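To begin, one chain is listed below as structure tokens, in the form predicted alone.
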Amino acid sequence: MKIAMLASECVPFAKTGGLADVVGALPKALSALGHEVIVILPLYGSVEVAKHSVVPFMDKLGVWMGNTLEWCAVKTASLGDGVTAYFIEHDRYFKRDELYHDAWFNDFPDNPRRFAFFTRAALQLLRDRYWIADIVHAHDWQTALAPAFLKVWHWNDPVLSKAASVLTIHNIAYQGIYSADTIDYTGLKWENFKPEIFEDHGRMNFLKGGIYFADMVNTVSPTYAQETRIGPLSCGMAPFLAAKGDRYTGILNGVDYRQWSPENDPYLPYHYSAREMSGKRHAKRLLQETMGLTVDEKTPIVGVVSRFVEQKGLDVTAAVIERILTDMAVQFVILGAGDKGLEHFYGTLPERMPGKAGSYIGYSEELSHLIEAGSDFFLMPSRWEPCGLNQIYSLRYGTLPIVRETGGLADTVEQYNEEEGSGTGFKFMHLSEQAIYDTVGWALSTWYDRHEHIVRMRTAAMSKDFSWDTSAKAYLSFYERAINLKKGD
């Protein structure tokens, strides 16, 4: 089978989520099923050239928009085990160190106009390539016109035509919502912007319209599918994915143990395995030195690692950390960015509660992994979660997740059971100040007073298997329902 994925991110050359960690790993996964598969990206101002060896490949392709002709160039490099990444190189629409919005997290006004002439863009060197794929994988709304585009213009085409369309959501809050003329731009005739299709209450929305058009769509969790298919986790969203029917499912992440994973870690001076969890001590200390906590084995930790974006829930936990720190003998370690405000509270968190609360202002993939391997509890208190990979992080570290129930998180932390001393993690149903408290709580309860059972939980978590080789495998079976459904056109 030949897979073309097209993404906005992929690790390990531009990163803001969790987007980019499964676009820089299922390709790989895939390919090592024997499929052929390629990413293509934009060639974003921020992305390390001669770090990844990205390297010229086409120094023009020309790719029509609306009645435009416009121009770019197209550069290359390996990612890794046999996949091949090519970028899209448009100084004017990709030439920033951002992805999507400038530093005080205002989108960029042309954003659809770059996602737009991006998507039709690797459209276009497939078909300069002549690289007849059987599959083109649309990755979020920065990729969703894909589908419509193949549909389209592309009917007919010899290259373009054979291919069946694949659309996953990530995060369906994130839909690409713009002023209606954004349809001459992208040249999808007017006769689509119908309510059906794109048009959104006036407007354009680009994954609206790819839901609509795209041969299957999935979202990254069984869970979330649920939640997306009624009530307000949809975003309006459940009629249209609700016509789709059996074509609209979960597929559960996985993750790529290689770079996550406690005994190889890359990033760590310290391994460790349930087997032999003295590393994770180390890391513990190591990680209590870094950020300025007082070092003390006994207190257990509680990390974060997350966007400060509404989603996320950080608000309500903002409102509450303070309180969980004067009453509770515990640590808290966070690292994140996005909402400004957010950012000056947990950035400022540390002087007031010294010694038991330490907090970086940005994002560090090298303290990141260190948070995962040193903390004890994971927090992730989320309004929403698509599928979640900072969970299944730490489970692999033996940092037991205190999530809400929610998305992926549902999936995949299974809850303690006080009386037996099982399960892999802390749930709450609800998201409120008084559930953050209590759910905390409640573990630093078992923490100190049942630390058997945190020993026992912490070997199951750190035996639970979310890589990719069952994931790709349900990916693959997709794949030929799209196929199939392509032929019946």
Given for the second form:
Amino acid sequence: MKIAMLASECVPFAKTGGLADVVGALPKALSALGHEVIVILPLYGSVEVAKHSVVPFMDKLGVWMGNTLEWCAVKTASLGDGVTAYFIEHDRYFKRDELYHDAWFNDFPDNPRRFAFFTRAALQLLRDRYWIADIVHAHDWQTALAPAFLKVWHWNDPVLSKAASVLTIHNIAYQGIYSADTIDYTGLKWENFKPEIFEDHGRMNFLKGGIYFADMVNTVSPTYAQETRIGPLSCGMAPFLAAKGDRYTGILNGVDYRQWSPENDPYLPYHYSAREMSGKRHAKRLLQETMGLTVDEKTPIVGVVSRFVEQKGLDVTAAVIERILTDMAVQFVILGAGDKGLEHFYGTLPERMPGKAGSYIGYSEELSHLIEAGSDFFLMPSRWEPCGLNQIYSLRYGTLPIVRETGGLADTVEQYNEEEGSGTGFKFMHLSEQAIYDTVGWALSTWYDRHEHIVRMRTAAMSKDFSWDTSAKAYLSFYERAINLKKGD
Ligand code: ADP
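Having seen the form predicted alone, the form predicted in complex with adenosine-5'-diphosphate:
So here's everything in the complex, that chain up top.
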């Protein structure tokens, strides 16, 4: 099968969240199963061109946006494992340090143009190179126009008409909703500006149009697929997803255990496994030293690595964390950035809770690995969580997740059973200060009073396998279904 992946993020080139991890790993897993995969992404100013050996590929690629011809160039690099990445180079749109917003987290006002252009350019690249894809795989609102371009403009095209389109929704809270005249810029025709396709209360909704036009749509866990098909977590998309029937499904993300496992973590000075755990104790000590915590093997550490956005529930955590740290024998470390109020709160928490709390406001790949390895528990009190990767990493590092029962958190963490000592983490249903307080308390009482259960849960957690191989096979059946549906159209 020939698969072209269009995405706005891809590890190791550009990342703000889990989307990048998925786009960095799934193509390699598909390639390992014998398929030909390319990834196309924008050349942001932050892509480290020299480090990743990004080289010129095409000097000029002409892209029709509505009635205007715009030009870009294309560069290329290897993603590894036989997968080639192509970069759409357009300095005015993409040569910025951040992907979507300025340093104050204000979205770039030209985002609709940037990503509509990128998506059309990616398809144009396939045409110019005569790359006959069986599947065009779009991700999130940024490339959700790909299925629409294919159906509206390329249905009769010798190269692109063969491609079935699939759309993966990594987070339905981000839909790409812009002023109505964006439709003119995209050239996607006013006849498609109606409520069942692009129109959303008088504006143009990229994701909604993508859902409509894609042959198949999925999200990144079965529970989130269910939640978004029926409820308020769909952010208004429930009727449109429900209308897709069984063309909308949930496929759990895999994780890249070459990057994320304690046996061979490239960022860790100490390694360990379920059989030999001493490296975890060393990592804990290093984490305590690095984050200014009291060095003490016996006190459990609760870790957090997260974007500071509404989704993650860290505002509720902020309201209760000092009470937890005062009442309980526990330490807390947090790494993240985003909401300025939360940055200030967590940034100054160590001053209020010296020796008990440590924080780093910003982005650090290295520290995120150390927190996974050195913590004993990992907290994710998300309001919603399409899949969530950190809790899956945590399982592999024997760092038991404390999570809200939602989306992928519900699908990947097994509730602790106090009678049997089984399970892989601690789950709560309703997001409230008290629920976080009680569930952290439950985890800590298990640590202090039933430590043999912690040991057993760690072993169980570390043996769970969420590798990409399984997910890639699920994607292949999903692609086959899309191809068959497309043939039947
Ligand atoms: P989301 O995609 O909603 O941010 P996920 O759990 O799916 O959440 O993925 C988050 C990814 O981003 C993980 O790989 C996590 O380690 C990483 N991450 C988030 N914030 C930071 C940060 N401040 N520093 C380093 N890595 C981070």
